[in-house]
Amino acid sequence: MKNKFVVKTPPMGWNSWNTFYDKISEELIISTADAMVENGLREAGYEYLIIDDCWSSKERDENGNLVADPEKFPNGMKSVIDYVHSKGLKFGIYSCCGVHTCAKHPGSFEHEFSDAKQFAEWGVDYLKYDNCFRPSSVPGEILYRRMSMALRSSGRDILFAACQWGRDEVHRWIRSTGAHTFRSTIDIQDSWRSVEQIANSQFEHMYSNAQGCFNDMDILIVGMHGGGFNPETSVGGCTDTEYQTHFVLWAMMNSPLIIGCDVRNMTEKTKEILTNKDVIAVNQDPDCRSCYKLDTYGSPDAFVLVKPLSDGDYAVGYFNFGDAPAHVELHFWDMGLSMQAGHGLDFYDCLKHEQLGVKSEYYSATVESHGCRLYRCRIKEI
């Protein structure tokens, strides 16, 4: 391996944790792989199928190797991974930098190189690496650096997803460890307040996103509707409007788009949100530039995010975190476009998929409670 692997845009995929918790199995992974293909998720860009905690036995074998739980995975992990690959998908697995994982299965502390080699031999493409039960005397920076080195020497390109929860000023050092993504927040819950809290906590860290290492705002809750086996995540659910806003926020802020609902039983609206090509294109823009936040006129709970795109366009999101409809007004001067320039912005609605025409000086819209609008704008001479 020549270690040329670079994450050029935020990873996209599916993770078992939000909905299935410890209720994972060979049958679940196989049927989910089938559903990702049949429902158009693979075609939309969701390429990683990631199994989270609770996949392994509670003890390592006599040689110190991790062992897939024989009741959940009677044919072993390699067989499951081979099936996922046969569907044109990539496979992700879970471990932890501590002595135990968060669910008290074996962690990779002092087993980093042997575990990385085992994952490579199985054909793993992605490692989510959690932060539970680590020795208090060892800095997290050392532990993530160590696993990164182990993966780089494993003989296989494996995406390294550091799940560090935003502790220890992770934004300042995680890129230097070699990690490709890093969790920057507490665990998400299936509620609007959780989405709002996480987004608000990350506006000041938008600069941290760039090619090669992306700020992971946690697994998407779109389409969960209060369901699932995870008592920490499944706390009531959101409306489709709130799920839409959640998805657009994550896309605009360059977060990995990792689905957490049961993709085998999605509603049509959930599928529509998750496969919106115009929104995904904003997240997957090759320049991976951070957006900036602008205050707006009309409501203290509303704001605008602006993201420069690689083709000269701008992604412009109108957001309303308030509990009533809000008038959101963007003055183009705040983007740097004055009237004297003789140019306006040609608006395309990414949620309704329709052209709105060229606007000059400003553009306003009424945004429903907890709702959003997303536009792709091009500078045009007036």
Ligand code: GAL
Second form
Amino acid sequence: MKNKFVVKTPPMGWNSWNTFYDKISEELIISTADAMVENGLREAGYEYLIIDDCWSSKERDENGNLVADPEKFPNGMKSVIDYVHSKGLKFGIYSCCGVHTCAKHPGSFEHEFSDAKQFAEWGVDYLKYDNCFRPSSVPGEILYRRMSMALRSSGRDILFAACQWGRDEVHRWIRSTGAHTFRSTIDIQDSWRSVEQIANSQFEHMYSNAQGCFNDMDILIVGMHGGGFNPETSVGGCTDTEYQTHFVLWAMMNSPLIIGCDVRNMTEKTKEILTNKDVIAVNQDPDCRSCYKLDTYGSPDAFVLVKPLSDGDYAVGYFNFGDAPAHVELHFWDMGLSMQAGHGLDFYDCLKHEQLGVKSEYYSATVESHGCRLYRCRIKEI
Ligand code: GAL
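Hand over the structure of the form predicted in complex with this ligand; the form predicted alone is what we had up.
So here's everything in the complex, that chain up top.
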């Protein structure tokens, strides 16, 4: 298969790790696939159902192949994958560039080509590829190139999701390995501080995030509310305001949108956040331009992100990371609109789905602690 565009915009889907940890099974995957269709997630664009670490037996079989854990997957992996495909979804699997995965299941080191072939035979569409138990003498760059090449030779289009945690200045070289996404941070936790820390760590890397290879800021915690079986992720939870801000940040920063909560039991608010068409349209804009960050007049903890969209509009996000409400004021000349230009901006509120009218020179809003606004702005003559 030659050079097919496997991914045009940041991938969207669901991953088992944040909530289910090692508690994965055929039943979980089937019921999650059903839920993704029934509750409108597939329709909203979430197409990959991804199983993370702990799906395989602790040993390879006598031929050196990976085998699905027979207790978790009594009918093997192919039948689960066939079921996921029958629901109009794609299937993602997990392995590691080291000798073991992070949870000490077999890794793909020195098995890259045979594992890729097996994944292709099973019908896998996405591979998350981790970074644990890697020989320190072999640079990550070589190992990710190797699996990329193995996938390209597998005969199937498989999205290659590198998970190298931002180590070794990964944003500088990962695109040239052929990977389609790259994890740029340590693991997310279900807390506001984690969201804030990940976002702050990636503003300086936004230039390396573009079509063909997207900066993966990790699985979403939206809707987890402190639940789940993962002791590393589940550390207390966030408010719905904080989950909303997290989702808008990931959307504006072109991160993949991979849901991490139990989609079989979502609150109405969680569903509303995750299926907001206007926010998703910003993330999935075909130009995939990175956004830029502006300081705002008023509060040191608040800032604005601006992302030019393919139809000439601008997505504009107001964010308040502070612990008190903030007055956020955007002066349009900071976006390039001169006072003499004779143009203003027509504001549409993507969270309330309301037209706010044409504003000239500046627009301000009071944003609650850890809150955000997202506007879609069109240039208009005034
Ligand atoms: C980590 C990775 C997590 C998860 C976990 C599985 O290295 O960052 O997202 O995949 O391994 O053990």
